[in-house]
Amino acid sequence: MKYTKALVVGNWKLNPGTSIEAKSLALAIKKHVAKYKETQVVVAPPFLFIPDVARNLTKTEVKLGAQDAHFEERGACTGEVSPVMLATFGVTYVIVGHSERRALGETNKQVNLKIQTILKRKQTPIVCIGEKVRDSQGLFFNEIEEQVRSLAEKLTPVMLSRIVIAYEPIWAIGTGATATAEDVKEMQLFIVSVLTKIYERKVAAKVHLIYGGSVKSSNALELYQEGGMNGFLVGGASLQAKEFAAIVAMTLPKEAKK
């Protein structure tokens, strides 16, 4: 289903290389998406660049995100960053459960704990889920259902309504391969069906779903119009301000494109 406002998130990952480049990219994105107020835009730079990017996003509707956060707010967690720390710089969205983090050993249980901590700080968790391979027997649906059920554990309907679920098929991340609009729509319906089993249809329908996986301006319109999701989690293309803005433009209501 579509919501009142689409969401497009730029995950910069381990880019760019310097603070100067990060500030320049933030300013360029700020300039190119300024007129697209009908879509909520978020950028998630590396931790070290968050303070500088935050200063360059003042007086704009572009929100600041982070690429991860620990589920503990303080303590013996060497090298980690907490939602509390991120909040001091104005971070309002936090990506959790990204496949690259899961590949390093992050578990479904840890993702759930992060969601709870982030929600407690009035921030919005962007929870990534996705299958490693898309087999012809449809066994990948079991993998998705397990992830959905795990992320929803201990979440009340109100808490669930405050999260974003980003469907990112792992085989499409950074590979150039992209799920078809039909694949995305099928997954949107499946995720809603799983949430409906756990809660009820009205609750499931309120969850904001977005798609990620080799999203480009050349495929964004079809994915958005036919895929049933309400926005994108963008990787490599978010490092090019004009390309990123072009993806944002694909999510605008028809009347806003005139």
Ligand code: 13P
The other form holds:
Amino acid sequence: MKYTKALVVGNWKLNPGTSIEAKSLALAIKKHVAKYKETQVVVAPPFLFIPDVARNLTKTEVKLGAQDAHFEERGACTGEVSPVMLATFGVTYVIVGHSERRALGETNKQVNLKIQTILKRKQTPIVCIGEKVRDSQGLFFNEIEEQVRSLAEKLTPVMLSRIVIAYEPIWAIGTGATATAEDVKEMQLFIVSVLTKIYERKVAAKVHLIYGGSVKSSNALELYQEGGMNGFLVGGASLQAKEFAAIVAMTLPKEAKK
Ligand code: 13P
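If the one shown is the form predicted alone, what is the structure of the form predicted in complex with the named molecule?
Starting with the chain above, the whole complex follows.
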């Protein structure tokens, strides 16, 4: 069931190469999604390009995201960027726990601390979870359960209602191997069932879930209609404005009803 506006987030990762390209990508996305007001669109450029992209996202509903943030607001944390700093540039969404960050050592515990700091700043954390591989016994569900339980630690029901959980199976990221709509639906039910062990049913059922992993305009409609999640976290396809806008279009209420 879809309770809130769909959310489509473009995670630009380590792209594009220059600030000029970042600005023109932001402008192109702004233009192509201008008429899709029923879905919330977010772009998450590399930190360095955030100020320039912010200047190009005026007079638009497109929101600015960051790809990570530290859990401390300030202090002796060399090389880090805090949610407070990001807020000064208008960043309202922050991705945490992306598998590409977890591969560099980010732990469930750190992800949980980041969520708390980001919520304190009234920004929206987009918390990534996902299994490395799928085994025929379904042991990968244990990995997901551990990630869900850990992200929810110390989160009140109100805090849970303010986060977005992005299910991104690692084997589907950048590989072209998308999870099927059935896989996504099964995982939506599973994540809600884990949350139901921690929160009341109606609180758990309302959590905002999105899917990521090789989403393209060609598979987005089926994933959206049948996957039970309310939006997408898009990597590669978010670097082409038209393709990204076409994915956004698939989440519009009238498209999704077809
Ligand atoms: P791709 O869409 O390139 O598979 O990347 C998904 C992703 O990791 C978004 O955060």
